[in-house]
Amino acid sequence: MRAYHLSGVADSPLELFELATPDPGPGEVSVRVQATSLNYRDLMISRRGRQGIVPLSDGAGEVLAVGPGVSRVQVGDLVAGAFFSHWPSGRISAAVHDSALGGAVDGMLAEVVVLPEHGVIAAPRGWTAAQTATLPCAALTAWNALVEGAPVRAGQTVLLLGTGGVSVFGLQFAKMMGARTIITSSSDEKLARMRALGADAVINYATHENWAEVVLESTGGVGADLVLEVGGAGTLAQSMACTRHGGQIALIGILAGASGQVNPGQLVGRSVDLRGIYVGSLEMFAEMNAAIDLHGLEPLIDEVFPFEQAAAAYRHLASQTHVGKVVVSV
């Protein structure tokens, strides 16, 4: 079988290898990977010079074989790999981090992978492998942010930063829950697509540098009930300024930078809850898929690249011209 390894070279991060097809052991399943998807995390890992590991946390495919003791899945099932193979439920722990696909352990950018039975989950009904491959990181992160803290209620306002995978799924889930949504981008074209997807208000932060004021104006001076904060230090101050008193900020990413000064007085003065989000558990994944089945949600896929052009998929994600998820078919 073929698999990609990280090369350790930032401008040419992938190397294609021929490897023996792995067989599942006790409690394991082998998956014929049919599609994978990329997240900003994958760019970060490749840029840090990581070598040797099979990249990408997100992938889906057909169960090829099962090892002794496996009973929950069968050959032929369409499944996704879980971002964390060893986080069944409850709160995250340090041990959970050691099972992160494409980082701590080999990931999904291969023709066949072996995963523990408890590290795979059935695809939503009627979904393709390409659709299912969008779920493990971005979708579950957004679901965790919206549901696992103080759950979003109908009529509340959710602010989403940018139009990447997490923010787009966040928009879709928030609308599914009856919330009002505000989303930002530096592109009017992207914002028009978000309007078509159901966004109630849009803000171009290139033309409205102080976009927190626009959020406050849009909410009658109250602020957003929940902010999905994917920018990090570069945007957190404004997110804090436009979150309502007693509201929540789900801190997810560092797209706008990892360093900078933040005044915690804004959190204290407004009694805002700041919660760090790192994907989610298998239990959350199952609940999310049940909601997807019930509401008929479909992911927004920006572009699908063939396996041989995986490096082009990385470049496309790095260009930040995408809206939604970038997928690699296998």
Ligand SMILES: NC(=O)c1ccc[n+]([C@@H]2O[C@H](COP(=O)([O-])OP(=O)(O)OC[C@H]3O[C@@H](n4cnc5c(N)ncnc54)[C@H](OP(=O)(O)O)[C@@H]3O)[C@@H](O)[C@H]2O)c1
Second form
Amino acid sequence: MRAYHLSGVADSPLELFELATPDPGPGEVSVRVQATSLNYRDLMISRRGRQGIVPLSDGAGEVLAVGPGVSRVQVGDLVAGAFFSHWPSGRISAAVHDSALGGAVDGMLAEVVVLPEHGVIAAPRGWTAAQTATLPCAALTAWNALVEGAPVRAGQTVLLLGTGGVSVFGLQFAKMMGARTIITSSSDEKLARMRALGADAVINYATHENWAEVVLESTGGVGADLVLEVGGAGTLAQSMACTRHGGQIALIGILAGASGQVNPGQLVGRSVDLRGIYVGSLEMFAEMNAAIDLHGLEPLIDEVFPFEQAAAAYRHLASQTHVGKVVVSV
Ligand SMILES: NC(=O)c1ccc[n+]([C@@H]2O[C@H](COP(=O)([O-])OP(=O)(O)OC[C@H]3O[C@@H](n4cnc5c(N)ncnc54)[C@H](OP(=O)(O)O)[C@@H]3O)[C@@H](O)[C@H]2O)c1
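Next up, the form predicted in complex with the named molecule. The previous block was the form predicted on its own.
Below, the chain from earlier opens the complete complex, with every other chain and molecule after it.
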């Protein structure tokens, strides 16, 4: 079977290898991967010069074989790998980090992978492998942000930043929950697509540098109930300024900078909860899939690249011309 490894070379981060097909051991399953998807994290890992690991946290395919003692999963099931193989439920712990696919351990950009039985989950009903591969990181992170803090209620306002994978799923889930959604983008074309997807208000953050003011105007001066903060240091001050008193910010990403000056007084003054999010557990994944089944949600896939062109998929994600998810078929 073929698998990519990270090369550690910035301009050409992927190397293709032919390897022996792995067999599942006790409590494990092997999966014939049919599709994977990329996240900003995968760019960060390759840019740091990481070498010798199979990249990508996200992938889905059919169960090829099951090891002794496996009872929950059967050969032929369409499953996704969980971002953390060892976070079945409950609160996150430091140990969970050691099982992050495509970071701590080998990931999904391979024709066959072996995962623990509790590290895979059935696909939503009727979904293809490509659709299912969009879920493990971006979708589950958005779900965690919306549900696991003070859960979003119908009629509340959720603010999404940019039109990447997390934000688009955040928009779709927030609409599903009956919330009002505001989304920002650097592109009017992308904002038109977000309108079509159900966004109630849109803001071009490139032409409205002080976008927080527009959010405040759009909410009658009150602010958003919840912000899915994917920008980090470069956007946090404005997110704090346009979150309502007693609202929440789910701190997710660092698209606009990993470090910078933050004025915590804004949080205190507005009694805003700031909650760090790191993807989610298998239990959250199951709850998210149940909601997807019930509401017939479909992921927004920007483009599907063939396995042999995985490097082009990396470049496409880095170009930030995408909307939603970038997929590699296997
Ligand atoms: N904590 C976690 O568990 C977790 C999980 C998933 C992702 N993340 C993090 O969340 C962030 C988003 O990840 P992703 O995979 O969804 O990324 P992505 O798909 O690569 O998102 C890229 C998009 O983000 C938007 N963007 C870039 N700079 C921006 C800015 N200054 N303000 C607002 N939007 C901006 C752009 O949208 P427009 O072109 O529309 O402007 C861009 O196309 C990353 O930092 C990632 O590391 C964290």
